[in-house]
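A single chain comes next, written as structure tokens; it is the form predicted alone.
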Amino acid sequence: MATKKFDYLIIGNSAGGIGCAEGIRRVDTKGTIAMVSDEPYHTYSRPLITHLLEGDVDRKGMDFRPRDFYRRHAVEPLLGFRAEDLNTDGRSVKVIGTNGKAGTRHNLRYGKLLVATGGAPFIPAMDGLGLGGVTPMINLAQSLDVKKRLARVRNAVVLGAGLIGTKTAEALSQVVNRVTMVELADRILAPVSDIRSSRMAADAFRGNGVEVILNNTVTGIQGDEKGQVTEVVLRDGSVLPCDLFVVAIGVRPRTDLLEGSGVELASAKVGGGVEVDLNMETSVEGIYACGDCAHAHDFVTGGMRLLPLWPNAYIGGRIAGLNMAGSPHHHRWATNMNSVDFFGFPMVSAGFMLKPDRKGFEEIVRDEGHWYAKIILQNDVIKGLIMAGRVERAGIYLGLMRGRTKVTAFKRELLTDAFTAVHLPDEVKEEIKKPITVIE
């Protein structure tokens, strides 16, 4: 087995890994970084994968990076590796090749390693789970066999009613007879938004001919003799026909690289994860996380957790890098924000989606029927957004939001037709100009 050594080494080939490379390179263009993926791909854009389904892109219209990225950054990419055995007492990786790179092994030295393995699916147990055409939806290789399959697809049925269930479902809409989204909770998108909200959302995707199911679950999955998913049983006892059946009730956090390696990891309570700084570094001298496997500070309730968002993962990347490379810096931007359009029904979400019942918290809501707007404030802060309809004044809310700037002076006018940056004092108007990408 060959030895390598390298000065950066960097676990994951998507947005948290490709921000430490860019960190890194920002200070020290003369140290060697490797940069080791499970993935056979260029580095492409985890987002695009459902936009894949729908032919709204193709493969190469997917990549994060262009092509040269690797070259022009001098990174070794070991792509179709999969990473186990760290040693951090040793500062070394043992690596393994997949697909067409079996049995190829290296074991790689670090000086400094940033691990930014993502997230895993989680399956649920249950009958029927290895049939063809059932699969999870979190990477390139799962959409590219979804798309192959569309051509014999005439009913899909996608399991949880999340960020990653809807746009699945929503991207299959455009392609397959029927679909059919089923979520366990009584509403969907629970997690990026409220009753009122959720309510609008589920009305867009029934009206462009999804069925949405609540309060209900899948339980069984039947197939035919040549192996190939036919129908799947629900909790409440039916029956729906299903070609393809998706499953996308979440992720976890993939820290199995770091089991028993003296990296502290969060508790199951919270969801587990790893536990970081405000560096991005972990419990051990060297060793850094960021992305869904990794913990983040939230700017809104002050405190760290997971926050598995795209953004989120790119830009603690780059704050790993930076101190990786001796350039301190911390990640201060981050909180549970999503953006997102459904069947051309925007909605923008950040922070706090229901107002917590403690003292100084209070809310201003807007309903006009066909759009939406609800505030949360404490102690006249912004802490939580959510805009459904209509989100042109999304940014300016965030930039205050992100500002911790008290709103005393204009709450009254805040949700009005009337408001514009023009209510804001001067100083508020150069902070909010800046962009949340802005750390060095």
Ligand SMILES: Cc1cc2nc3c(=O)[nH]c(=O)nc-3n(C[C@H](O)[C@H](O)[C@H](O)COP(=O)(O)OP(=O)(O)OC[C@H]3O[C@@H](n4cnc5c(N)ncnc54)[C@H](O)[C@@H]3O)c2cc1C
Contents of the next structure:
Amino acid sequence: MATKKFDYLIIGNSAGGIGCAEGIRRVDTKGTIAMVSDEPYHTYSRPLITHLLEGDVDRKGMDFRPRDFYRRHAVEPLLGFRAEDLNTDGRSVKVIGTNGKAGTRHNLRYGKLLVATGGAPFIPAMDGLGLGGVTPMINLAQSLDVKKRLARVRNAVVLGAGLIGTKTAEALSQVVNRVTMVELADRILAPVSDIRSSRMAADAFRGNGVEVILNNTVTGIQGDEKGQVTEVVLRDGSVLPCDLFVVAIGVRPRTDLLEGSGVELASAKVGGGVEVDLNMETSVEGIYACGDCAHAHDFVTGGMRLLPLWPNAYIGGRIAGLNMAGSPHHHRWATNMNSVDFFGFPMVSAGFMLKPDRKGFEEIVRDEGHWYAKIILQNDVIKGLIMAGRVERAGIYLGLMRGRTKVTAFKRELLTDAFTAVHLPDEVKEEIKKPITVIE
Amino acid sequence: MKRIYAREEVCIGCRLCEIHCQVEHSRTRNIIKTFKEEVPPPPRINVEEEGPVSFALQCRHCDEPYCAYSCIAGAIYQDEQTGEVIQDIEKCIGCWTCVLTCTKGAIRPDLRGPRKAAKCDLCPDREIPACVEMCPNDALYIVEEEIKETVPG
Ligand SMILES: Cc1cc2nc3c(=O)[nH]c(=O)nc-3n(C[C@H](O)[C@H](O)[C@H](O)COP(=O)(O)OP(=O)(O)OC[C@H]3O[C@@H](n4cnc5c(N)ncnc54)[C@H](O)[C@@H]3O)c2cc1C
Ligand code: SF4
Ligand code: SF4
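Moving on from the form predicted alone, kindly provide the form predicted together with the ligand as a structure.
In what comes next, the whole complex appears, and the chain from above leads the way.
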């Protein structure tokens, strides 16, 4: 087994990993970097796998960075290698070839390590999970597999109506006869919407032929003699014909590499994940983590939590990279922020979705029927934003939220058409005219 | 790099910059046809106005572009040579993440065809960007600024 030494070793070839490499190269053009992923592909945009399925993005459109990325950033890519056996004292990781590279092993020694291993799908125990046509939807291989199958699919069922489930259902509805989305909660997109906006989104699905079943779940999967899924059974006893069953009820931090390594992990109660400080460094000096596998600072709540979203992974990675290369930075750019468009119905949200039942909180709402906006304030500071059906200039509110700007003077204008940057307090107004020059 | 700034004192809020931005990014690039025959594109510059105070605002081409850091498709990047923040319209899938994360409100949805986000591109086909050239009051001007040193990005 060959041993190689790198100044920087990055596990994960996605948002977090790429952000880290780009962050390092802002500061250090000489240090050696290796990037490992058990996926064999050039870095791709994970959120676009459902677009690939639908066909509005082609394979080339999946590339997150140009094909010469690794060369231009002097990064040695080790794609198709799984990292195991982290030795924090010896500062080394073993990597083992997967698929085509099975049998190849390397021992990698590192100066600094980034863990950006992302998430693993949560799959409830159920008979029939091994049947053909039953799959999660979190990586390119799964998308390509389902794509190959599409010609044979007449009835698709998606379990879970969170971000991944809804996106999958939307994509499938363009290419499959009948699509049904089954959700345990009483509304779709619950973590990223309120009741009104969730209903509007559900209307967009129903209006485009997707059946939405709420307060229900799948309890059984049936297959035929060829081992292919044929129907699913719901909790209420009803049966849906099904030749594609996508399980999308959630993603858990993928931290197997760190089990027993000494790197502190958060408890299962809060969903697990690698604990980090604002520099994205873990409890072990020289080891950093970011993205779906790790915690991050939430600028709305002020606490550390899981925020499995692309911008958080990229920016967290970039900031980790800056720190790893010796340029101190904090990551304070994350919160529960989401942005989607279903069938031409756009919706963005950030921070609190529902007004906490506590003193000091209030809500400003504007409902125009086909579009709807809501702001949640705590002592005149924006803590929550929802814009559904119209998302223009949402970023201005996010900026106020992030800057903890008191909106007292223009609270009544906030959601009116007349609201502009001129209403902002002078310092904020002057700031908005300037380019952003710091990352934090 | 080129950056456009506004002079608040002389902006009269006439919004001609918005109009000419729309024409420049329209299919015909003809002012009458843009508004009479086409669905006009959204302006990539916005006149912020309240009473007598107004100024125009468009993408600041940030040194630290959060739009680019947030884009889920890798469709926005900073040009190494010029520092300009460029959007690859082919790659954009219209997810509106950048609309939410540009805290200057400088990116808007363009709903004319397939969903795409639109922001100031400094008018690559012109010597001087349309908004700057067409402002009757010289309330917009261009500055050549040094870019923060970048390594391949
Ligand atoms: C269908 C879908 C749609 C989404 N849509 C959106 C959206 O619209 N907006 C948004 O903000 N977010 C969205 N997300 C979430 C977003 O994709 C994630 O937050 C983001 O990918 C996290 O990036 P990451 O770098 O932390 O990890 P990941 O993207 O998960 O990448 C981690 C990589 O590390 C590899 N890896 C893990 N362990 C090992 C190991 N031991 N050895 C080697 N390699 C390893 C994995 O195989 C993977 O390639 C979506 C996700 C999905 C699946
Ligand atoms: S779009 Fe917004 S965040 Fe992006 S460079 Fe322009 S002003 Fe900065
Ligand atoms: S709307 Fe387009 S440019 Fe903006 S984040 Fe989404 S894909 Fe990127």
